[in-house]
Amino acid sequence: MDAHVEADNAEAIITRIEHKSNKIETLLKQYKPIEALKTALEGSPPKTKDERCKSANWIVVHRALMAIKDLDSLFSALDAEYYDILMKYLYRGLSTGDRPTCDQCLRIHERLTEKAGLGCILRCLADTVNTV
């Protein structure tokens, strides 16, 4: 792919990540956090290379796994469409070594692996495509 084509598409990407960003602030506001990371997660551009993409989008996703404090309401809530994309962003989180994220990541794990079972760390694991 073009170098040029990768860029503009980034660029594309960049704005879809800002829109997001002010819709989850919305609903962070409306004390709706199981919301916000739904959005946070629909969309995420795994398949970019670009590591602004990337990066610009964990930013979001942390916003929101930060607000989550009811674990039961999240999986009462959260379609298993999200368990992958899920895990992959705890696992991102988990290599920041910043301790409340990795509090936070470590819970959220033990009860999405109670959840989803062990193949969902496998997949996320084993994906070296589609990383965030």
Second form
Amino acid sequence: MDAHVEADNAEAIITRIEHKSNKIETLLKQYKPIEALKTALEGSPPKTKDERCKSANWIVVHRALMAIKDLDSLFSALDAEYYDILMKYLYRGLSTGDRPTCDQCLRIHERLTEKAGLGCILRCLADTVNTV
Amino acid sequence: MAAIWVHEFADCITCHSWSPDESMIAFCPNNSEVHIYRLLDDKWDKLYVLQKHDQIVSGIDWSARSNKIVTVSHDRNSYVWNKEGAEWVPTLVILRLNRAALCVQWSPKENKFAVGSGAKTVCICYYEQENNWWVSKLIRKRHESSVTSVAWHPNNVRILLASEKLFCYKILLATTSTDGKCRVFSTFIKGIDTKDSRAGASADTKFGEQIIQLDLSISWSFGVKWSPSGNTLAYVGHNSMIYFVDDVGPSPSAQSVALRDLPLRDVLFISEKVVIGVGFDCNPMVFSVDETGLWHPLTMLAHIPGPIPLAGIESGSFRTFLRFLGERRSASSGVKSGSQFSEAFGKFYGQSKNGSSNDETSKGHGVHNNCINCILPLKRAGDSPLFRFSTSGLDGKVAVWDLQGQEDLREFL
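Switch from the form predicted alone to the form predicted together with its partner chain and print that structure.
Expanding to the full complex; the earlier chain stays at the top.
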């Protein structure tokens, strides 16, 4: 029963992520990479255990993440509420081992740590339940 | 200065406690002994060494009225030390544990003490007159991991049972555990605790009954404390969070505050409105609650990215205290993230080198150079409100802090 509910739920989440993906593509075309990243981070599915949902959202976040060029304007526009979830995705990016992804994640990681402190890293590493 | 004195007693201190008149301090220098020092003519004299435990002493509590010291250790035992003449005489308390004892606290009435352990249990120990023996009663249920901290409710009569509209006398004990939860138990023991006259006849006072379980943290939780009135509960998580819980009872309201820096290990309520947190960041942090009931880290106010002007540091010692928190942060933020690890190490070991340009600040910098794991109130009789507290840490130092004359804190105290 629970597995069934989870599966239904997963389908809904996937549909939502697809919508999000379209929206992000539009934002990127309008040269709004920061808005795109915010949209990607919003409604991330950490609570579900479904790996498909997590992967689908990671693809969307990755797309927006790689489009970021200007870190100064990113951090002046990004509110503190996004810090923790962004840090989680940065570590997911670093775990891929893909060179350009890691380069970009490290660049953002440096600035995010400056901005959000070590507490943000601690919260990301300590959280083994709500993974992204 | 906010820290009125600092003394390095040992290489490392696991815990400390003060004698009732605060003339003597008992601490464990990270071994199986408990050392008692007394301040005489500005010099600390080692008066006693309590040797009975086989392993590291993890908890010491010196009772305020009965002048008894209770110690617990990783050797799974506890001793109650009684001063007889010039000697401290130990009485063994068999806790019936199969793992280390981790923390201990006397109850407000000092007729019982609570021990948290690595055996997922809490021991409530009380003295049995007829057998001349300390008995340990175990709360075995509920905890799914080690109990890291215990705290007795200061007055015990405030829990209103919503359904029965009765005050119920329960003798509350709060615990934190490495399963991330904070729990509150009833520890009423028949024959030891007497029922309050207000308690209704129907009020069930079962020993070990769980009153509430707070599921706010996703990682290890530490350092639980009650506010002076017992209305608010604060504890910390190892994920750099601090949690405040109001109206502990049928309908609690909780607040989580994320920290910018390394996690805390222990907390202390200075008043209903001010909490001091200590931990891996080596510096006490101040939290206060505003009119709307929201808790804020006061130290954040001092945080300005980039170098902080040192001017005006002399005015108001508490401001100094806030400033050096901010100043140290700006010094470390210059380090590239590629050397996160060395930055952490620098924080622990190289801190005293920072800010040496200013005597006032450098003094503040070196207060603790390693994780602070113990914070205690210092309160002489008639001393109200609470102004002073002491901290000890893995750097082997004990520091006493004074908040008196801190104008920016006055409204909260």
